[in-house]
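Here you get one chain, nothing else, as structure tokens; it is the form predicted on its own.
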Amino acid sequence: MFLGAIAFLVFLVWRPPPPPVVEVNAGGFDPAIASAILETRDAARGAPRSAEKRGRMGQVLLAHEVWAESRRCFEQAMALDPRELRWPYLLGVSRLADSPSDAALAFERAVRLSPERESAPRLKLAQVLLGLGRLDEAESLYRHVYAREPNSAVALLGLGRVAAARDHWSVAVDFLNAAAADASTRKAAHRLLLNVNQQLGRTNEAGRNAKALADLPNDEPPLDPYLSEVERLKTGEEAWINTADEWIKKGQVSEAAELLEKTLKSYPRSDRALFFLGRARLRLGDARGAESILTQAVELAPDSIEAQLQLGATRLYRGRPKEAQACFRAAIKAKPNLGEAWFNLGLSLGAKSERPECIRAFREAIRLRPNLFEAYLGLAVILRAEGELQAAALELRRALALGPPDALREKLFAHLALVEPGSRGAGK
């Protein structure tokens, strides 16, 4: 027992001191971000041998793209706790942009520390290795994940990319078709399928891929347990607005409005916070309040296209097309090739004296966005009102040709009575 106490005393005396806490100049940051950085720095100083405190400081810095200092924090956390896989994983993330080879080394360490069924480190490492041209190693990692998770869209996409890099086009098609069914990899898979089908001479399939790409939303990244923790640490004006935007998209509109009101208390001249709050208020049924808020946004940022469009749409919704026109014209002046603005301008030009300009607006919207069904319909309605029945019928047929007919489109076609006897839709 006495010898054990002596050994412990020797350990305390001779063990090396912890590395000094990373210094960060918080000047110039958003005040909320600066406060978060300084808070984690002080916590690390208060527990100099805590890997968790060093790692948390690195996470906050990574969340706000303070790359060099975040890397140093993760390196210190790794030294203090060599068995925790979060720190090499996040070190790898912080090195992706400037040094993929160093990122690969960090991810390799994370993989060695992770259980067999842990997919995130393996998928990250495979992605980096693929970019470095180390195809065999990347394929091995993707197959490791695929064997345990046959429905892993990221693994399927990765295997498709490996096959395409080797010019194994038919093999690539099978993996990419499977990946194209998942929202997290759909667009990336279609983009590569377009190239693969062109290489195989499958022009029809390539054409369908090209058409799908034009309409597909951006891929939704799959949940990453380590980066999700970092995302939750984001703070300040931009982070709060982005969170509110995501909540609006998910239907959590009341929560988004509450967060945006909080944001405006700290940043009262934030035109983007006002813009998103106006959108939220409109979705909550408060069109009058939305218009007032959006008017403030436009006053603060008259060059904001999104604010002008939203204010115009709100005024149009409230039955004030003349006032809406000014917003749409401002958006067009700032960005003449914006099909959405031309379409909305067409909707706001309903008076008989405005019909020629209305027709021009709808035609410009169609030129810029050939797949916008509603623009063809609006143009058909105005042409019919002008007595140009044949031209109106043509535009509605072009709308119907955009995709498979549905009950609403066929009903509109018949209701407007725009077809000649014997044409599709006649007599319905």
The other form holds:
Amino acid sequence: MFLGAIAFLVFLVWRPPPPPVVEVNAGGFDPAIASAILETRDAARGAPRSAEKRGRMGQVLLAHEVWAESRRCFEQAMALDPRELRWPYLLGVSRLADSPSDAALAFERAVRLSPERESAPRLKLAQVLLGLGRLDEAESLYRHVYAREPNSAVALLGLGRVAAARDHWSVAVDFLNAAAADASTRKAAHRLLLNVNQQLGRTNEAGRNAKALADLPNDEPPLDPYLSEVERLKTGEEAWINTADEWIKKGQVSEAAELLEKTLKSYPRSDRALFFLGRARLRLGDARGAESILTQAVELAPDSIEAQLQLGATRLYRGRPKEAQACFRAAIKAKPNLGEAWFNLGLSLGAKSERPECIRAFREAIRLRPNLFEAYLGLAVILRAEGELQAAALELRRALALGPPDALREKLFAHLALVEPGSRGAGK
Amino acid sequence: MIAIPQNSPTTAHGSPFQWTGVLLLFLQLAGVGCREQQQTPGAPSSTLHDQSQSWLEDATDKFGLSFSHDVGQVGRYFMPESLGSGAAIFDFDNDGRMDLLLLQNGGPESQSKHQLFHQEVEGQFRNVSAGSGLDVAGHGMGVAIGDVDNDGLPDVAITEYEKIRLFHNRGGGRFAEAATQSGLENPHWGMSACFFDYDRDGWLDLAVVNYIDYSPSMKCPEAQGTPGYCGPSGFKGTVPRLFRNLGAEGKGIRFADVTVGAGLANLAGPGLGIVCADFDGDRWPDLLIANDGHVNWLLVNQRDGTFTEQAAARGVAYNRMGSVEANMGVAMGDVDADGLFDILITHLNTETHTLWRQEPRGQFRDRTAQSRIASSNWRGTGFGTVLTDLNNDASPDLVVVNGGIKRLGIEPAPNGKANRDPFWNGFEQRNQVFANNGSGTFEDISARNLSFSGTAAVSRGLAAGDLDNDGATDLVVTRIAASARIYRNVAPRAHWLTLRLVDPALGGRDAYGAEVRIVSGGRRQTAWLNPAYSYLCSNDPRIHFGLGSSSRAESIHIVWPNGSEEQFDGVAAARIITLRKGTGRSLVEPSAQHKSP
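Given the form predicted on its own above, I would also like to look at the protein as it appears in the form predicted together with its partner chain.
And the full complex, kicking off with our chain again.
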């Protein structure tokens, strides 16, 4: 015991020094990001034997895609605390970009360190192994999770993928049907089901899968507690704007506006933040506020085609077509082949004296974007106003021949009936 | 202002290359259908599977090629500069030696112009750009080669950012730009392009893949807040364009834009790669378009001037995971010797290059896992790619050239890096070679091909062709803001046979769309003629077969683009032979079903 105590003391005195904290050249980085990195670096220097501090620095670096340095941090953290599963897990994530084989080794270590009930490392390793063609190993991991969590959509999809890769169609169908119900796996499951059902000769089912696919949103990323922790560390102008953009797409427009306002406090000359805030304001019904904000965006970045277009759209929405035209013309001047700008210009031209230019604008929009159904419709409306009923009907038929979405098809038929009475029934 | 239908104004950007030339000419004039251009002794078969020897050597200097790619002033992060420029291997003067065209990307005001290199008798490339007509500047992207007026001389189409150019080969190394008068107009960001005869009227039509409706004012910082190049997300995709050749109407070089009428107008996507081939076995050419971060499209020719999209139904829309990937370059070849071509598409380093095997005809299955392509210990972001038999063992091998689209800080390569400008640090990656074991499984042999794979560069274009007519496929690689490189094939090799297929009735032009089946040593091989594959490139239009230990091809069977079939006598190996339509034994005349509309 005495010798043991001596040995422990000797270890404390003579144990190898911790490796130096990883150096990062943050020159040119967003100041908020550089600051976050330096803060974690200093914390790691302050506690040189703390795996947590090294790991945290690695997380901040990973959040901002500073790949090589983040790997070194995780390797150091692993050396300092070989029992913590987060560090090999995140090392695996950081290696996915260049060496999936090395990533798999890291995830294997994470799995060894994780309790039986912990699914995230197993699902991640299974996905990497599946990508590497190591089907048996992947299946074993998916089955492990499935046995404990029969409703795990990721495990169900994984087992469906393994079965499909082995041409075990009937087995695949069951797993994939189960995975098709979950928001994180439904689109991928439907895509595979389409192919599997075709292999099984189930043409009708395959058709249904194809139809469903057309309307499905992209799969939401599955919950990953270790990556969530990293996501939360994202900071800086770009991260905040991206988050706000995501929120706007999801309908969380008020929250997005709030985040963009916060962004503008730190980055007052951010024309992008202004641009997105203008969009958010418009979505919130504050067209006036939106116009004011977008005007600032255009003042800060007069060459911004996006800002000009959005400002023009806002002015058009507010019933000020003349001012909108100026924006659309500025956008067209910057990018003459922008079909969308021509379309919007067409929408803003409608006075009798403007009709020839309006027709030109819609025709240019159609030339540049032959799939812009609304431009055919706009053109037909103007042609009808000009008394050119046959020409209007021709444009509407062209649009219909392209196979527009259902709602728009109805509109096109309705307008066709106006210029060519009796054509609706025959057309359908 | 009149009442406008209920449309809210929209914004897309808010989301926001011996002497036998004289003999060759004589034989041509004599109308000999089957001609031997060159004969070299067959190589011993014992070296077929040498596991240690390098297959490729950098022979850029030996060939006398000097070309440095220019993207103009960097730092603006103007997205078109990040996607590189293509190359063409073609014989513009029909002297039997492959020549080179290399594109620049410095913009229309740049002093850097596209460059044409003629291969001299000694095998050196001489820069013949000045006065050729091809020496123009622009944001050069893709190049497609095809004889649009059936005069026997290959013409050139070049896609650019927001432009397309057509150069008519007038002979004598002179090309005349004919785009405006020709009716070719493409206001989009054109990428890969392909000449093919979709309506089988004997005149080559043109399909152009377009990328995104890019806005140069859009900022796309990297995750650290530093400036970066944009990716396709946040921009609307654009419609591919199909131009029908009106040559049959006798009005000279004229095309009609038939995009809408052909049923392509409703397909807007971020297209990068293309191959034109018969995917459903009806002997009418179809189109496969590789879309970046979007499902691929397989446009199946309905034989009436229209196409229908069938990628999902035929299994090539997405990968085995049901995931959509960043589809870029496309390679085509029969990797498992079943007589059906297979498809490989390159992807990002975070994804896998995907191999779709055709099994059965018209249906494709993602067999990446079985092929072991994904098992490689290192991955890059792949662009140009070819399936070509490098060691002549009768199985196509795989080559992929890599280069990042954002800075990744990947470890340096053994031979250092290609770009002197530190701006490109982090984008540069190594290239890869995979050997086919004969049954469609591959081994990454990059580590023993350091001449080809040991230097990091931002590689984009990859073109394949037998530059020195020695029966081995050589490679040309284009690299952003760096020199283009020629890699000579020095693989220990077996017997080989190279075929040029021409149709005398069509001015003696290459018979794009033909299918060739040969039997050698009891083994069947099949190949398809169209030089447009890989990424932004046009390849050697001749068909190369490795024959392994067989010293002759016992039979040659050709399905011509109009559906007729002919059998040609067997020939000894180690030859470059021209087979002329109408000079073989006729097997099948085009049936009513296969006749041109």
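Residue numbers count along the first chain shown, from 1. All of these numbers come straight from a predicted model, not from anything done at the bench. C-alpha atoms forming the largest set that superposes within 1.5 Å between two forms make up the rigid core.
**Q** Given that two rigid parts of the chain turn against each other between these two forms, choose the hinge position from 363, 287, 66, 235.
**A** From the list 363, 287, 66, 235, the one at the hinge is 235.
**Q** For this two-part rigid motion, what is the smaller part's turn angle between these two forms, in degrees?
**A** The computed domain rotation is 20 degrees.
**Q** State the core-superposed CA shift for residue 251 between these two forms, in Å to one decimal.
**A** In the core superposition between these two forms, the C-alpha of residue 251 moves 5.9 Å.
**Q** What is the Cα shift of residue 344 between these two forms once the core is superposed, in angstrom?
**A** Spelling it out: core superposed, C-alpha of residue 344 shifted, distance 8.8 Å.
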